[in-house]
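The chain below stands alone, shown as structure tokens; this is the form predicted on its own.
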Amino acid sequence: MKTSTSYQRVGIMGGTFDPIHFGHLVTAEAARCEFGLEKVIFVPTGYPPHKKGCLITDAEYRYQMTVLATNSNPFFEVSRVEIDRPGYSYTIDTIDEFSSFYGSKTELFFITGADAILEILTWKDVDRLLCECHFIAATRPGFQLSRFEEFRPKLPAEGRHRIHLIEVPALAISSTDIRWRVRNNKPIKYLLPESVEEHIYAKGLYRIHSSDVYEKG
């Protein structure tokens, strides 16, 4: 990590970013503005435990795409903490690392999707995790807020107030759909930054039987 600077609020945006697209970028910027985050750190996952047995693009390619997509925004940066850490990538380990780096005076806000939040009780050390940071759960138009309100009472009491919802229309774009489009020779322009599109084609990513993936689990 870079030398620590004093911040009051820092956003941590975790994800596979396979590939990163405008939905991720719009979400990060919306969260930054609405919650007064002084910067947002994108953290491409190394070996995601929730995707055991899935084919995932090599971490270096995903990291490079994330850097290309974010380098024009001075409030965004990209971290290799999960890529360089051996073993599965657990959010609690990442939050511990950033908490240690920035210190107790900095509030951390982990940005993810609302669907992922509905699975948070399966995450490692969830009780401690909800005490260590806030969560910004991005929803897409049409998401039934009743799903979350029914789920909230299941959360540890001391952590319920630390989950905040934000609606992001651009979440209608998905990495899954982009990968499908590449495999089927469909256009992906305007779904993600041009630099990322060029990187995908230059490296031959998301083609059938591509050698740029690993299987874990």
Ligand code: NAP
Contents of the next structure:
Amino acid sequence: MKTSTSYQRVGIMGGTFDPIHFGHLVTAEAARCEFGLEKVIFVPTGYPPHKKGCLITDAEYRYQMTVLATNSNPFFEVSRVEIDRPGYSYTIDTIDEFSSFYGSKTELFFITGADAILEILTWKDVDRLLCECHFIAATRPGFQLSRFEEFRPKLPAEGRHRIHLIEVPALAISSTDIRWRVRNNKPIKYLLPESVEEHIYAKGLYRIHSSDVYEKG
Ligand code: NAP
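Switch from the form predicted on its own, shown above, to the form predicted together with the named molecule and output its structure.
Below: every chain and molecule of the assembly, starting with the one above.
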């Protein structure tokens, strides 16, 4: 059995996952295979600093849906590290925790949406972040790759080469669209795992007046 220090490459899949869907799962599996990651740890955000004032589903529901969605893949894990950490969820704090757990010989790859990565210059300690780990930016169909080429020169020179793009056709699915569909009584079948669909209906998530939704900030 592997010890924490014997991993060479570990993926950290960061997202709000409100809700998790097949686009996220396809992204994680594509990144795992393409970059030779030995496992991918899904990290649902706790209190995202960039979403003050936005409606976000309670972290426990988002965590439970992420566990349900990933439990059939032996290479996937789910971490409560951001949910359990008090205060805003900064990626640098998450990377620091995983770095000290896995040790300096393990390379970390933070996987998330390309639109989120385009905002990375606003993230806490971005210079250090770009030295501590690689980034895998997943693009949706229709994403203009030229946006990245214009953006890359603005990054600190030593971290530029650490951002990698992957195209994920399944990211035509989006959490925003799924929430809209539930609110408007449209089907969500085949957009996410059945277990997650059942959880959404059982807990009454994404009904606008539901008490499981609260305002941040
Ligand atoms: P977001 O702004 O809600 O999403 C931006 C786009 O990326 C959306 O199209 C979203 O699609 C997609 N996306 C999000 N996570 C994805 C994933 N893991 N795989 C593929 N596509 C994904 O992004 P967010 O979820 O709030 O933040 C993404 C990550 O960046 C989180 O881990 C967050 O903590 C981190 N972040 C850190 C800082 C900081 O440290 N200051 C600031 C901002 C973000 P869906 O809506 O369909 O997911």
